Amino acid sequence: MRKRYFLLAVTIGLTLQGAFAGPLATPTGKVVLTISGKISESNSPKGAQFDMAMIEKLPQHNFTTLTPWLKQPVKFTGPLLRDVLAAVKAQGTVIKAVALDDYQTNIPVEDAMKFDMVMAHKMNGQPIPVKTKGPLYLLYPFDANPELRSAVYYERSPWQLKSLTLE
């Protein structure tokens, strides 16, 4: 068992380093992310730092899907996870995700190769603001795919997004 997971970290490592070419860009607004732990890539001290107009810059993506915490569906827009991870030349099998008011929680690194999972910061065409779970928000295509929409999924989704650490 422990065969096969180091065997699918080190494929996505490699699928991942060869996404994205070139150096990381330097953030010249605000650090609204910071991406650390098992990455190849990193623009400061403390590892990856992305302002807003860098995740602006990744391919976006967008989906329609209802949340157990908003009323009606929502469009979510951004980059997928694992455009953000190829940015960094991530490795490892884990992401520590951390949120504003530090809510943690674990996503493993073959959660963001499966699904379209989307660090939005847009929802239906909008900014997210810090008061409305922005500005950064990790989301399952939970309507895509029965399987997504449980408990499990759901707490591995933090809105308020400010940090992630690759294990």
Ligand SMILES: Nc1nc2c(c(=O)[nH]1)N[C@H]1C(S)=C(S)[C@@H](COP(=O)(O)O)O[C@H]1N2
Second form
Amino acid sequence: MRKRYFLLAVTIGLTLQGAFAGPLATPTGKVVLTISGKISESNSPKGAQFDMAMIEKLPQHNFTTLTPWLKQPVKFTGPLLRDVLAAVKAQGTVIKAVALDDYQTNIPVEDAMKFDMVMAHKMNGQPIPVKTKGPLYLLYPFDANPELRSAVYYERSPWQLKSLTLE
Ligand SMILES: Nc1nc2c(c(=O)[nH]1)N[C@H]1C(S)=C(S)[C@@H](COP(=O)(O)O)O[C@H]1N2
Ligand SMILES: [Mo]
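Form predicted alone done; form predicted in complex with the ligand now:
Zooming out: every chain and molecule, the one shown earlier first.
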């Protein structure tokens, strides 16, 4: 009986580890995000690569917020940036984000800890096509905190996100 409980505990432990801090899977689909720089979990010579299935496997969060870009409030869904950083064992203080249109912006790692920043792959429950700023859109919960409704944070919200480099 004891042994059975022990095995159960080990199984649960391994399952949780797999969900939150296990070795990084290898993408089987199209790579949508590459994280490089100061990270200690990786799966390719270019850094930690993610396909959409890997991003969807992380714990999902959502918030509904107005943005400067759209007239209506939109519900954004995806993993918290801080969970994505944890998945690659990120270090450093600044995240250099680059988008498909080559837009670049620097996000303090501290922002990911302080605010529930979401790496959205869905808007109003639907995958985000590239032409409407997808497939990945990194953003702050603007409506949850009036402090965030400023150019500083809008500029730190890249749509069409393709890579993060930890510095
Ligand atoms: N990929 C990408 N993300 C981006 C930008 C961009 O040009 N490309 N512009 C940034 C800037 S400077 C701001 S203020 C906000 C809002 O940009 P907009 O006013 O051009 O809509 O989005 C940010 N995210
Ligand atoms: Mo801007």
